[in-house]
Structures are given as C-alpha cells and as structure tokens.
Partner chain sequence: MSRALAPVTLVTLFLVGLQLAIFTTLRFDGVVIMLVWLWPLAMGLAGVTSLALTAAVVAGLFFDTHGTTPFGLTAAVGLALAYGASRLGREGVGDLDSAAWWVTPLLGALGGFSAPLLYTFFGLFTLNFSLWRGSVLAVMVVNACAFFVLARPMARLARAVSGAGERARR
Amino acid sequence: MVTLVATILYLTGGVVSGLRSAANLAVTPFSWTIDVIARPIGHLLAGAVNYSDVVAQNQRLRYELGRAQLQVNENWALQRQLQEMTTQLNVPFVGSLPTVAAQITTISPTSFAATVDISKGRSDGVLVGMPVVANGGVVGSVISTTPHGATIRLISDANSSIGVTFAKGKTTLIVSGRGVNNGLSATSLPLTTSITPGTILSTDGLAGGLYPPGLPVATVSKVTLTPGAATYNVTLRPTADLRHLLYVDVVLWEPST
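The structure of the preceding chain alone is requested, in the form predicted alone.
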C-alpha cells in the first residue's frame, strides 16, 4: 500500500510535473512563434493604414498647392491686365475731353476692312461718329452702336480718311487707310513742304470733321522723291499700335460740339 502511494506521489510530483514542463516547452515556442509572426502582420497593417493617410495628405497638399498656384496665376493675369489697361488707356492728348474706357471684344479684319467691336455702347454715351483712341493716338471712329456695344472702324480700314496737319497747322493733308498691315497713305505733298521722318501728323479739327484737333494719327517713317516728280512720297505708320489692341477710349465728342 505504501509502495502504491509512493508511486502515485512520484508520478504526481515527478512525472506529471515533468510532463507539464514538457508541455510548457512544447507550447511556449509555438506561442513565441505566433507572437513573432503576428507582430510583423500588425505592423504591416498599421503601415498600410498610415500609407493611406499619407496618400490622402499628399492629395490634399497637391490640391492646396494647385489652388495656390492658380491664385498666383490669376494675380499675375490681373496685374498684367491692369498694366495693359493703364498703358493703353494712357491718353493725355485728349486733354479735358470726357472718355469712356472699353474692352475690345471682337476683331474682324479682312484684306481691306478693319473693324473691332467694343464692350460699351449707347447706354454708356457712345454714339456713331465718335473718335476712338488708345495709347499713342487715334484708333478709329464709331460706325455703329447697340445699347451695350459698338463697332469701330480702324484708321487702317480702306474706307477710313482723316484730315491731319503738321508744322504747327501750316500744312494739311488727308491720311487714308490701305487695309490691314498696309500702313497709311497720304495725299501728295508738294516739294515746297518741309517734312522729315519722325514728323507726327495730328487731327486738324476743321469744322464739321469727325475728330477734335490735336489727336496724334500717324508718324512719318520715310520720305522719298521720285526723279521728275512734283511731290514727295511719304510712308506713314499709325501712332497707336493697332495690332495689339485690348482696350480703347471712346472720346465723347461730336462735331457739333
């Protein structure tokens, strides 16, 4: 009986204990392996979540950067527009005559005709026959209007003609258009006239004319003489840059005034 009890105690305290220890050794490495394997997976999942956050942040940053760049571009465009307006609407030669600033909305040139549409019309006081100027000088005159727009015939148009003068009003002549990119022509100048390249021709302001006096129209770029001829050949160019018009001033002036 004593031997049986001792054997049981031995089995309980020794072999069973040993079996438990063995079981622990068998389970512990397995648990450790699971832990080691599970940890990288957890980190990977966390990384995936963080990566998504980074992508979202990058998208937001790109959006904000795009908006900032767009604002910079808009500001630059507005500054450029303001500069162009300030430059083209610089017309001190009109003196105290009232003007209406307008934007060019349509350009309709052909081989001989040259017209533009503007953003101001009868509701702004613009009437048919009124002169139109820009930086440098005369651009043309109003030939038709609507309540909120008007059409301008440029001085380069083949149907345009303007009375001009130079040499302090001592000499007058007619300047006519020759079509787009063909410059301007002038009536014959007698050899007794003193004229040189650089001479500015301005509106004569004669009674009944379409233009008030003193508005620059053209600059003499070349003076030639054909042997045996009794007059000069004069090459003229507009004082205003008709090729890059964006804004103009309509002079609120009528011949009767």
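Take the two forms, find the largest set of C-alpha atoms that superpose within 1.5 Å, and that set is the rigid core. Quantities reported herein were computed from a predicted structural model and do not represent experimental measurements. Numbering follows the first chain given and starts at 1. First, how it differs from the form predicted in complex with the partner chain.
Relative to the superposed rigid core, the position of the CA of residue 196 differs between the two forms by less than 2 Å. Core-aligned CA deviation for residue 226 between the two forms: less than 2 Å.
Form predicted alone done, so how does the form predicted in complex with the partner chain look?
Shown next is a single chain and nothing more.
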C-alpha cells in the first residue's frame, strides 16, 4: 500500500514538475520582456516619488566626492610646490649668506627687456643691487624695489654684464646678455687659456663687484676657433634655467658689505 502511494506521488510529482518547467520555459521570454520595459518605468515612478531624497543623496555624494578630489589636488599641489621649491632653491653655493625666497609675479611685457617682478620687496630686506639666484645659478640682480615687490633684471637682458672667472680664478672675462631667448655672450678669450665645453663660469667677486664670489653664472656649451683668429669663440648658456622660473632667492648681500 505504502509502495503504491509513493509510486503515485513520484509519478504525479514528476508530471507536475515537468509541466511547471515547461510553463516557465514558455513564459520566461514574455516575463523578461515585460520586466525590461516595466523596470525603468517603476524606477521612474519611484524616483519621482522619492525625488527630493535622491537629490539630497546626490548632493551629499557630490560634496563628499568634491572633498576627496580637493584633498587629492591639495596633496598633489603641495607635493609639486615642495618639489619645485626644492629644485629652484637648491643654492648650496650661496653658503652662509642670508637669502629671501620670493615668488615670480609677472614677467616683462615686452621683447626688449628681460625682467621679472617678485613678491618680496623693501619690507623683506630686498634692496637694489642684490643678486638673485635660483635653479642652480645666478638669475640676475634687483634693479628696483617697492615695499612689497621688486624688479629683477635677468642676466640674459641686453643691459646685463657680469664679471666671471674660471680655471681657479686665473682667467676673468665679462659675460653679457643678448636679449630674451638669445643666451649670453662673453668677451674675447685668448688662445693661451684652456677652456672646454662644460666649464662653469662663476662670479669673480672682485672688489667693488656687483656679486659675491663663486656664484655659477654660465656653462660653456661650445668652443670654436676661426682659422687665423687670435681668440676663441665661446657659446654660453645660463646655468640657471631662466625660462621656467617660479621661485627665486634674493641674496641679502650688498657690494659694500
């Protein structure tokens, strides 16, 4: 008896299960289609009903995203600023001389003068004639000041001239600016001197000079000799990268001190 009931249940269960499976299989495409169409409508209605909540949530998320983005940007900017300042203010040759760090505020508006304005002036101890260094070399000197700003004439300016020396002070010459983007020129160099590309010319620091001794000014990039000439032709480039100045160091040094 028990065996008979079990057999009947097994058979009917199997039949029902089979029928259910077949029905599901037949209905599935329709239900999927309806679901695809109805779900967005449902979301739309739900969104319409809960619109203010959605907006508030959206605003909160935007605010949090903005804060996170701000923090990332701040970190990036600080890191970059630190890197730039470390690079540009790396002036070990200044030695024990006191300096004032300043930011470049404006550059000369004309092609005929290579000057820049900085953010520090008389109130910070910056005076006319003080040398300015950055990015591994001399940048120029202060030509005018205001209480909170100063103007620097770059060494590439056509009015700039600096006395420099090399070969342990045995040879001195004058390096002059040749205008914006034109590099530097030097007075004639006799053939008796020994000069090679890569030689660094630094300020001579002669008495009454405008710069303290030992500040790197220019690097010799090319030495040529015209047949029959009595002097070398040297091509110079400033040691400091004058095209990408952001920060400078004003050396608090005056010729008389």
